[in-house]
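The chain below stands alone and is given in structure tokens; this is the form predicted alone.
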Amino acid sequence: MKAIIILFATAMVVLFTGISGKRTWLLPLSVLGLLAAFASLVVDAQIPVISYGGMVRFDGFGLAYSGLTVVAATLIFVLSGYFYRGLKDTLADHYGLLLFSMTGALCMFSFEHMVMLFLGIEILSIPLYVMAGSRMDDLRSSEAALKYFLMGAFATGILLFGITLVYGATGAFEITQIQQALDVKKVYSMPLFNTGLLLIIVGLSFKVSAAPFHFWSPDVYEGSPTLVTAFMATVVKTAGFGAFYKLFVMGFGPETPYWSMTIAVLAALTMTVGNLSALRQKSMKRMMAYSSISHAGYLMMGLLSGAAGSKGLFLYLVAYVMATIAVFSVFMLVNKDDDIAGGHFSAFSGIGKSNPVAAFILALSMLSLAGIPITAGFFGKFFLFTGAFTNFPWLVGVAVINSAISIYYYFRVIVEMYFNEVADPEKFVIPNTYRLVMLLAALTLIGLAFVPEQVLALVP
């Protein structure tokens, strides 16, 4: 809870401060109350549980997934600091509305009542509607922003229709309530509830783009600035699949023979349709969105592991997050005015000699999503695979086969970076807030590979 406080004082401070005019003052204020939050939860790991009224758990789930996403956000907010370096007078407005943001991922990982899944995702979900749209200049990002609000609206609508109907069955909002009433009433046998479980899982499955409501990414990952794009891709992804295991596997445990199957057919469709239509782009953005889909589809399949599912789930979202933050970074400095239309594979041509420590950083991101063995993201699909082979061995086939497609796309840009030449390559200034970020995210991905059990230590 002290996270959640610190990162709202600190949107505020940060926006007074940005009225005051004293903007150099704004990125370290920002990453100041992003490492005060990480503090708080790191002190908040020494009591096994921490309840406020039946409103708000913090539990070694919730500070675990909390934890990453601060890192992840912290890392976001050092990219900033060069990628707007352009703007003057709405620069608060931008980093008070991502800490907003964060406060909701922080509600989605340790609520204990519906009002605050519900408050958490619009809590998470508006301020990023604003950001999609802030280049106000270029009519993609308006798209983009429109896009995203109103299919957010539709899917908000939708999930509190299913709560509705949860309520309806079980009489109960607490999700200790709910797991009583699945135990004693018996409500999975209720029409009620199953059509209610059901909205639920429409509802969150666009929030974290899983087929069929995957149709908005795309457009909105690319129209939005490449800051932001990031920031949706990790931040928001941990968030929604957070909510996501806690609500299903925690609070819905009891019912799982019933909704599982449901899951499993959206897991294998999820990341078929993003590997297949990943093969077909041309734009990094729009491949990194639908890369990005398919490996939702690969995170669902943590959710079919039952209670034990939760580390592999935290080990894959390690790797995917630190990767993604990777890959992004690099794709900030080739494509120095964030031009949508500047955006293609080639724009990686020659880095490879003229920037080999991008390159190489970039490569080892691209592997790691592409789970090639040895590296980070292989070991994190082998915890998920092997978690979903007893009940859905099927779905495992699926997704290897769907692993062994994405290497085709994966692959484009080692083979841009390393085998297509370019006359004269341009050789970029990496800044240092960008080495910082990409050495952490390289070693942390090294790390993962050689020593995997610690991370997964990290999760009750």
Contents of the next structure:
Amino acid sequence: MKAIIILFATAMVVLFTGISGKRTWLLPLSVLGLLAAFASLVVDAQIPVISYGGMVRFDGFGLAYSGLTVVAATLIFVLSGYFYRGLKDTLADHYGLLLFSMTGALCMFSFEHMVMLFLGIEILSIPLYVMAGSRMDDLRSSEAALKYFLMGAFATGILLFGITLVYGATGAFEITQIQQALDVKKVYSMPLFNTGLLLIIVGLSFKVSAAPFHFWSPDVYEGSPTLVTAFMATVVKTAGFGAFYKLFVMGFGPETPYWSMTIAVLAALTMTVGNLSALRQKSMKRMMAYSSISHAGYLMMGLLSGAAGSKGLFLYLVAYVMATIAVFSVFMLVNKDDDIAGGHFSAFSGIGKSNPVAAFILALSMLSLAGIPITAGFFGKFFLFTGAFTNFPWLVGVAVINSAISIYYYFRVIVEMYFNEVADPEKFVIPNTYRLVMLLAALTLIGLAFVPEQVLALVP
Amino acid sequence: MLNSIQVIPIEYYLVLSSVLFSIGVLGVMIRRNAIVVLMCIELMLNAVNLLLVAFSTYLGDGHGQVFVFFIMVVAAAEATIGLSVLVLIYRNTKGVDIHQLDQLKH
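Please give the other form, namely the form predicted together with the partner chain, since only the form predicted alone has been shown so far.
Next comes the full complex, this chain leading.
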């Protein structure tokens, strides 16, 4: 709760600092606010804080997931200093919008009432519609913004219709009262309730870009400025799955898995479509977009392992978020001017020789995303797959086959970096901020192998 | 005691809202003009509002009507963002046809 207020206040302060023209203060102020929000989350740990008449509840689940998004956002802000080096007047707006978006993400982990879920999703999304189109001289950026906006608003409409039908069936918006209605009135046999549930699944699937509602995400990821893409791929994905888990497993109940077959089919479809499309991509950003779709498929398996699923989901998200941030930090260095046409795989040729550090970090992240043992990604996959195995063995089979397919396109980047000889590979400078982020990401990706139990213990 | 809304059975509201919502969904899918698409999204949200108010009255529970206010506020904020993105695109292409926007993935 305090974290939401701190983030909102930071965003306001940043906007006013921008008006007074102190450009160099903006980044330290934003990072300070994010760190303060993280500190307040740590202070609140283990105590469920209930506020606003029970509409917001920060428990162990909310705190852990909020902590992860705040860390991810902090790393992205650290990267932004160099990324926005050419930006003069509008820097405060960029930072302010990203911070406002963060408050929405925190609402999505702590909602107890459908209004908070809806507002959280909107507060997360609306600033990002603007951020997707923030490169105003580039039509492709505006195109990304329009596609993101139309699909986002469309998904919100579907989600709201679902919430309304569930309200009609249960007579409540509070998660606890919906649970009561499920137990007492057995509403899960009502067509009204089931239609509502299906529409909510569709609405949220749009937000986390699960197939067959994923078609917007490659275009939006490609057209947005890379820093915003990194934010979407990490913070928005985490927020979407936090809300998905909280609503379905903690809200609609793990004991009566009347919705689990739908999610299982969607998960299988999502990972297959994501992986098969990623195989054909030539641009790094589009490849990462399809890879994030396939990861959404794996993450959906976390919803199918009952109350223990939040642990596996969290571990997987930590691995995925850190690897994605590392990939995009290297990508921002390789593609210095953030040219949309310049994100081809060939841009990475030979950097294994010219920039061994960056190449190593990128290779490590690719191994983690592919789920190769002893990287964090392997442990994430291991816990997710074992969790879902009891109820959906066939889904685990599909997921394992998909992981094998994904190795092909992740390794293509590694092959390009180390084995593709080019005459004179460009040697780029790595700013110290990028070194810091890469070091932290690499430490997490390797270190998680030694402390998976401690990370799992963060989530109740 | 029946109030004036409750004279009509709830099923009628359900059908009307579903029809309005479906028109909105169809419009988003088939119309080319981005402003019309935006209007169709508003239609979807208004179908939701109507149904929320109807349910709220039939259940005798005020929460649904408060929710409607939140939806209206958010819809206004969304329209603001959507129209400003459209202005941005109009400056570049002199049109708001969403099928012209195929610069990405080429």
